[in-house]
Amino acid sequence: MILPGKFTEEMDAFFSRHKDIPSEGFYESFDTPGRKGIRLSTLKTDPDTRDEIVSALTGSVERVPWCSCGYYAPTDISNSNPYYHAGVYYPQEPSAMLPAEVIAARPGEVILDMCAAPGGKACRIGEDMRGKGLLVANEINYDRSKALLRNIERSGITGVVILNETPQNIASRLPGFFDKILIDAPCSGEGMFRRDPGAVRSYEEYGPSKIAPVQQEILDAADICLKEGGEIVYSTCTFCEDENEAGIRAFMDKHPGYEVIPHPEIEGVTSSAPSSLLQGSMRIWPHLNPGDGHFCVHLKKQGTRISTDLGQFIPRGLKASGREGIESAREFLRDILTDTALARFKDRPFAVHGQSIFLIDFDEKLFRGLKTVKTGLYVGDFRKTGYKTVFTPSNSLALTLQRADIRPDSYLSLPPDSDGINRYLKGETIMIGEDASGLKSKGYIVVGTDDYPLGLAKAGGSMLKNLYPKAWRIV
């Protein structure tokens, strides 16, 4: 491919300064196809079965060395695959899997993904947190925040707030609040040239000189948001030193007290060459490893981190209709969940906004003054009909459930290659066959593929009314 002249000049100068970093084959790598990848959900799969799942999906098992749940894929995996709709896997460029692995999210932490869309990294963070703690996923572009919402819902993660905000507004509202912050920064996109022709056009229009100051503004806001003793993982998909090592050096000079956390060396990934401006930072080189160009560094702020008491949202002063709505939601849960799963919901705090019900494990006042796209888990809606309150559950609720959570008479499992699952994902009516003889004849049903819930339907005689959302259906 024809590369921008300014880019080749800068890379020639880079390799001239860093002779200990191999340059042979670098330019040729832009004429080779980038490798595809998929990342399996750490929430919906376990390490013992992941190879088997990937083999069935891709026909091979080749692990991405820098991601514990990442695999190379020989070709693009179709987004019409039922396992994709169930959140079992997420198609992701292999190099892009590194930052979320590095941040190593843990249950109970409070984490901000500052530039989260389309959501691959945020989903991995939320999966690792396992519904405990708080993940704030922010996207400044409203249209992209909607794609982020869909991917968050598909993943089945809970304890998430999605914001549509500037980093500066978040910093003014939530100073010193986060344990960890991921910044997958907007960049000149040099690492994506071979994959996305638009990246070349964007580079020629903007380039490093215009984007590097924006990156510094984001880092400055992150410093305000981060607790003492907290951690920042910063990444880009570019090779430019000003956006990577030199940019982080400038940030550390401006904000003394940060140190680089080094990670184990992986051939072709970690740039710990003597000439590196930032020892312990990581680069993925497309001519040394089967991934696009990427940079990543793990920073720690000095001080002792103190745990955040998020507090629970306790609805107060609810109107009678609100209390009735919550009870109708609990009645739905009693109808489809096992006793063990129901116990996990027993003391969970519900909140009512208008006619909608949410599960919120934190104080909503934290986000006053910020534009929110999603706050907690949307459970469903209720309405009054005569003397009865009718509850309609949300499809996103079904995706947060595990197969073991659901009563046997409330779960219909359809093989991933069946006509039934194809009809369900298209929003068509499903006829109940003999293989579903144990299904209840009335009420809500969770439809899944194998052991992975997909969404809801409503039983009525010999057929199921399809409730799969129109916006999610395959065509």
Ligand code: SAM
The other form holds:
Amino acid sequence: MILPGKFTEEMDAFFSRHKDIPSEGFYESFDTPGRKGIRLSTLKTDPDTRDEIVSALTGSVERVPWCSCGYYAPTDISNSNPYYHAGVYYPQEPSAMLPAEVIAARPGEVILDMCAAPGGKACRIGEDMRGKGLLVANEINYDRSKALLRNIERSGITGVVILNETPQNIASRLPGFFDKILIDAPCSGEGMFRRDPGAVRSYEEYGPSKIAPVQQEILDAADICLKEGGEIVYSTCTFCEDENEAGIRAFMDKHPGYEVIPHPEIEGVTSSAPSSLLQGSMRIWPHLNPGDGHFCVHLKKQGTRISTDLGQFIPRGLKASGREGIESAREFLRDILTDTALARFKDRPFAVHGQSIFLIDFDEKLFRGLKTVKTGLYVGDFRKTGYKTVFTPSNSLALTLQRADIRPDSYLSLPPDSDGINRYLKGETIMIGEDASGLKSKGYIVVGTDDYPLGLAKAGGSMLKNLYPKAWRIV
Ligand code: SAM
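I have the form predicted alone already, so could you send the form predicted in complex with this ligand?
To see the whole picture, the full complex is given below, headed by that same chain.
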């Protein structure tokens, strides 16, 4: 492919400055197609069954060495399988799986993904947190924040707030708040050239000299948001040193007290060469590693980390209609959930906003003054008709459930290659056959493929009313 002259000049100079980084085959790598990958959900799959699931999906089992739940995909399966719609897997370029593995999110942490859309890394972080703690996924671009919302809903992760904000506004509202921050920075995108012709055009417009100062502003804001003793994982998909090692070095000079957490032993990842400006940082080189170009570094801020007080959601001034709305939501949950699953919802704080009900496990005031796209778990909507309050559950709630959470008479499992699942995902009516014996004859049910919930339907006689949302349907 024809590479921008400015880029080849810059890379020639890079390789002559760093003779310890092999350059042979670098330019040729742009003429080989990048490998495709899929990442399995750590929330919806177990380590011991992942190989089997991937084998059924792709016909091969080849692990991405630097991601415990990542696999190479021999063909592009993107969204062609119902398992995708159930959030079982996410198509992701293999190198892009590294930063969320490095941040190693744990339940109970408070984590910010500063540049989150479309959300592959945010979903992995949320899966690892298992609904405990708080993940704030931010995207500055409103349209992209919608794609982030859809991906987060599909993943079924909970304990998430989605913001559509500038890093500076987050810093002014939430200083010293986060245990960990991921900055998967906007960059000149050199690592994407071979995959996306648009990346070359965008490079000509937003090359390194324009984007490097933006990266520094994002890092400065992250420093304000981060606690003492907190961690930053910074990554880009570019080769440019000014956006990577030199950029982080400049940040560390400006903010003394950060050190690099070295990860020298990640299989398939090239550790910083002796001549690198930043020891302990990581690169994926397309001519040396089986992935697109990527840079990643893990930083720690000095000090002792103290846990964050997320406060409590306190319902205030709830009208009688709101209380009835909450009761109708609880009634729905009692109708479809097992006693064990129901216990998880007991005593959780339901919030009423207008006619909608949410589950919010933190003080909502934390995010006052910031543009929120999603706060907590959207449970559904209610409306009053005559003496009754009618509750309409949200399909995104169904995606947060595991099969074991759902009463057997409220779960219809359809095989991934069946006509029934195809009809469900297209929004068509489903006739109930023998496969539905034991299903309740009236009321809401969860439809899933194998063991993975997809959305809702309403039973009534021999037919199921399909409630799969229009915006989610396949065509
Ligand atoms: N982490 C994402 C994922 O895994 O899907 C990919 C993020 S992409 C590399 C970088 C994101 O940064 C883009 O969505 C872009 O809109 C956002 N961005 C651009 N300028 C920004 C800025 N000044 N501050 C914060 N984010 C910005």
